[in-house]
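The data below hold one chain only, encoded as structure tokens and taken in the form predicted on its own.
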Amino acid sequence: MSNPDPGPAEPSARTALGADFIIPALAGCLTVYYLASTVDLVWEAKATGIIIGLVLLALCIAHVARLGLAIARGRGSWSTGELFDDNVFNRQRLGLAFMVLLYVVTIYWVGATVGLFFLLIGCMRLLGVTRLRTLLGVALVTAAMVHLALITLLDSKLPRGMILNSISALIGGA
């Protein structure tokens, strides 16, 4: 007995490609407000900014017209896939911007130390770390090289915030 005639083939399904536009577009936002807002830095500065600056637009635009000529061909649709569904990866990634926006609205007042060891711990415990010596120490140390090597040693113009310029005025320090 043989096989029936299964009919034509079922065409394959094109792949979801509207999400790979999501990061260029932002890198390439990203790119243009450097590029604009380094224009009073010294030339060195604002020559590394141009060249990297320049790179990652060239990289952004040869990566959109890649999945671009890909769903002109027909291998690809412009559908975000599961990016927008309801399901915990999505409400985790939603959290986690959430918490990141929330750290750089409040950078000014919080200060960039103390900020980035409450968003560390919020982060990590949304991704489901529950022990509280690794949130804390985790956190803490981070927080601790970050102060350390940009603010300290690097003398960075990163917010200092209200705490820890309330705590350096409480011991006397400038």
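Numbering follows the first chain given and starts at 1. Source: prediction; values computed, not measured. What changes on going to the form predicted together with the partner chain:
- Two rigid parts rotate between the two forms; their hinge, judged among L83, V129, L56, L102, coincides with L83.
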The other form holds:
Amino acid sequence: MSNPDPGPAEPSARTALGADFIIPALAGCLTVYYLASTVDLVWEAKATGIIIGLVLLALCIAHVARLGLAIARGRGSWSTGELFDDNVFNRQRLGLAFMVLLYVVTIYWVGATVGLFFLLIGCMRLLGVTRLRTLLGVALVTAAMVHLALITLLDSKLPRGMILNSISALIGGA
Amino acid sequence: MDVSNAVLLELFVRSLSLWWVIIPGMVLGTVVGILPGFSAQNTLIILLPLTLHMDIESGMAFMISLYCTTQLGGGIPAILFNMPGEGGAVATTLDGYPMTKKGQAQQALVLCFSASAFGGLVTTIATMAALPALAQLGLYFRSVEMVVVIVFGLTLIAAIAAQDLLKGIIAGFFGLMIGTIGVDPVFGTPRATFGLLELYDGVPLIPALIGLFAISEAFVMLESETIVRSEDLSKARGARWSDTLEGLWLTGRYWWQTVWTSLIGLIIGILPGAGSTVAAFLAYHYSKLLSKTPELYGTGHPPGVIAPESANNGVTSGTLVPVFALGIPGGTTGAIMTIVLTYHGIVLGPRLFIERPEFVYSVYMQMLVCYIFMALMILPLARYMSRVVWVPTRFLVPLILSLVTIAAFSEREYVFDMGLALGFGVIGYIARKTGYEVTAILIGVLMGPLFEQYFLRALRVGQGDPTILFSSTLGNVLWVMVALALILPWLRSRRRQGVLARTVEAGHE
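Now that you have shown the form predicted on its own, what about the form predicted together with the partner chain?
Up next: the whole complex, starting with the chain shown before.
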């Protein structure tokens, strides 16, 4: 009696394995970069990275071979599945990431508190909150609480930005 | 590590005086536990700027009370809505929700709270009694053993937490590789820093933690519109005091169940990578296995609520054991606490028990006080906390994203770290979606510098000979355990596949 061979799966039933390559690829690139950037260093400076890197490369190669085999046997496909699909969730994720990035890039000019206010409004709007009062209320309360807790009470060095600095200068504050 | 009764009493009184951080931590922890998606880890991360600013005693008391109460809070939606608020409460749904459907929601809630509080008390006292022995244990671990312990910890996380062993190990070693970025500890030459001065001190831990957990989780969370259905909320209303008292009577009747299942939680909590979900399921499994009425499990049987709840609170005491004894966190919460302790200059590991034993006891004393407060709050909690409303993800996600981005600034006060957190968030999101365990990546990042320190020390002792790693008996025993942790899951999966194939074959015939 032999094991029943299911054979290659239907195209629609194949597991999307393309996205599985991303983490091993990132790990492999980091390892190669590490090895290249430490070539001229003395052994003590690079020994740990080399040991970890070689084990990591071996694991990644084994995993990639396993994935390749699954694809070759028809049990998986190169598709990245829903990870890069053009769907509403991915567009929202991209939008959220862009807004956070914009917040970080402009924080010195806009300031942490004012920027947070706009970031919250932008993110909530993107996720479907439409009531203006809710948008403004949640964003204002959160930004005010963060300002009070972190900047006023804990004296954090979060950038205050041009707007708050101008207001402070106008009312004679620091 | 001898600490007299007078010192213990003084620590207890001092812990009581921290009520002003313990009670807010408990209230916040209960709310966080109830709200699925707002995990204890995420909340601890959001509040890092606050805890880093507190003195170490108050900061730890706040984090511990929040963490312990979250385990309790997670049971509330599990019982009322069949929707666990925390991973550790998944097993609670098995009998908790059927009790609600039988009209015994209030009894189930009291069982959940009392099992959590008394289970936590039992394990905290047990851990405090065992601390001198645990301190001795740490002294047997030198550089060689520590290298193996780190590898063993990562392997266990990969074996237990990850769905795919190979992916789990890749995640762990990827984290270790990230952890080697920065200047080398001997000569100070930069390695893999991408030319960025901000990475010369290595990859900052808080942005890595924030990105890998909070940001990536927020990205995943937005897929669900709401977390709890509004029609289920009506079940939370209409509770009577007699139901509450009946719940207390049931707790007394099954007291032994609380004790032994909480000890299962304690043991699981000490193991790296296991955590409250594994502990709760294991406790439920053994409770059913040893019961005279196993057929009642799953139908709304009180021990089916007690076992997972006391076990997931038992985990809280165990979580800190590897952090204190070896300086190695067993999971995310342990990792966050390690970061805060290190930030405050606490040197973790065996020497902590010699140099600052009172600190270790004070942390457990804070836990004890938290559980005592929790026991006192059972009745009002059961009565009113079940009425917490659901929060839609369209509010949760923006709040989490914005607050954790700001929290990324707190450690070094670099705007660069906020961007780095976003970068780690993207990596964490891809890892989650493709089944690579983010906990393993984080523990790897955290352990990278420590691994390098012990590894180089071991190599120096062995004059550059790597076989030194196989020179100690304890180390070799640990290597065997590493091998077993790698081989056993593989064998189990092979056997399962074999059984499956035979079943398919029988079906064909």
